[in-house]
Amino acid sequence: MRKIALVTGGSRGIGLAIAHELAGNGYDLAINGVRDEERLGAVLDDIRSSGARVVYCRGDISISADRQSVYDMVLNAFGRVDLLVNNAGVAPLERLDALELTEESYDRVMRINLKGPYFLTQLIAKQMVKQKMADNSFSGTIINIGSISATVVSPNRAEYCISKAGYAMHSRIWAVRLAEYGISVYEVRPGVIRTDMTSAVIEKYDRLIAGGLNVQPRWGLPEDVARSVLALASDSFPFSAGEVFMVDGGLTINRL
């Protein structure tokens, strides 16, 4: 029986790569995003070409009613959730110095990057607990896609860094709370990944990578993150509750 995964932000970038990886390895998918489904026909059909059943659950997870709608769509379509991948997130609309950061930008990033994932996880976690109570063999997994910005400071996007630092604690809280039910929670922490989120700073990071920013002298790719998610979802790390898995090319290794 194919397992069921919900991937937020799964129609582009890292989330799309994760969706492809899971679809090709035994998962049917609920993909969440904010764009109209009509604009994603080719994207969704491409994922389905691997044999996966795919439903699109449109909704902004930072909004309570939308979170509930996404949850209802997943349960109506599949009746269960085996894997939640919290991937949806945003960068600031404008990179501002910490001295100039606005409350509007701060609130937007926190709402989408931290509040939304927390309360979506709460909904899905309650469902996973129910599934465990009904079937003791059930083994749920939650994987949170964080960022090296949880610990690496960028003063011109303070709100993003703070959201990812809080997100790291979000992962640990759920790892502790859900361990008694055999539900594994992990955080994957990407480094500099070539996606639409980094498209505006390609020249900057080309220079930094060429200058030795990473131990591995290349950009990270969405597929690098997707493979780590598949490994964690495969239950290959059953005694690693709450662990952070770095996918950063060695960027955060301290070096002299």
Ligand code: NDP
The other form holds:
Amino acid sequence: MRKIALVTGGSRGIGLAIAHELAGNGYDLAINGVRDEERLGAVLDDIRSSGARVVYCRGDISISADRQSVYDMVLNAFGRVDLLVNNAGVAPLERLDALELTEESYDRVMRINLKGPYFLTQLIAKQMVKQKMADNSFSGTIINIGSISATVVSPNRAEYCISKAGYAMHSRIWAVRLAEYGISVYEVRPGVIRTDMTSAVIEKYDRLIAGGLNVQPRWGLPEDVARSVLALASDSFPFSAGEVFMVDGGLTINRL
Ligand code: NDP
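Structure of the form predicted in complex with this ligand, given the form predicted on its own:
Every component of the complex follows; first up is the chain already shown.
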């Protein structure tokens, strides 16, 4: 039987690579994003070409009613959820120095990167607990896509860094709370990955990478993150509750 995965922000970038990886490895998919389905072009059909059933669940994860409707769409389409990948997230619209950061930007980033995933996880976790009660062999997995910004300071996007630092605790909270139901929770923590999110700072990161930012001297790719998500979802790390898996090419290794 194919498993069911909900990937938030699965319509582009890292989330889309995760969707492809899962679809090619036995999952049917609920893909979430904020754009209307008509604006996605051939994205969903590309994923379907691997034989997966794919349903698009439009919704802004920072809005309570949208989270509920994403949940309803997934359950109506598939009747269950085996894997939640909390991937959707945003950078600040404008990189402003910590001394100039606006409350508006702070609130926007916190709502999408921190509050939304928390309450979506709460909805899905309750569903997974129900599934566990109905069938003891059920084992759910929740994977949170964090960021090295949980520990690496960028003073010109404080709100993003603070959201990802909080998100690290989100992962650990759920790992502890859900362990009794056999639900595994992990954080995957990417470094600098080539997506739309980093498209405005390509030259800057080209320069930094050429100067030795990463131990592995290249950009990270969405596929690098996707492969780690598949490994975690495949129960390859059965005694690693709440663990953080770095996908940063060695960026966070202290060097002298
Ligand atoms: P992109 O900007 O390329 O894609 C963002 C995705 O999230 C899109 O699918 C978008 O939907 C969706 N999204 C944005 N806001 C919302 C929302 N409010 N509700 C639902 N979906 C939303 O980002 P990346 O792929 O680069 O990033 C994915 C995750 O990885 C993020 O959490 C990011 O913080 C994290 N990350 C990224 C790194 C990088 O270098 N790129 C490094 C470390 C972590 P739509 O297509 O409809 O707009």
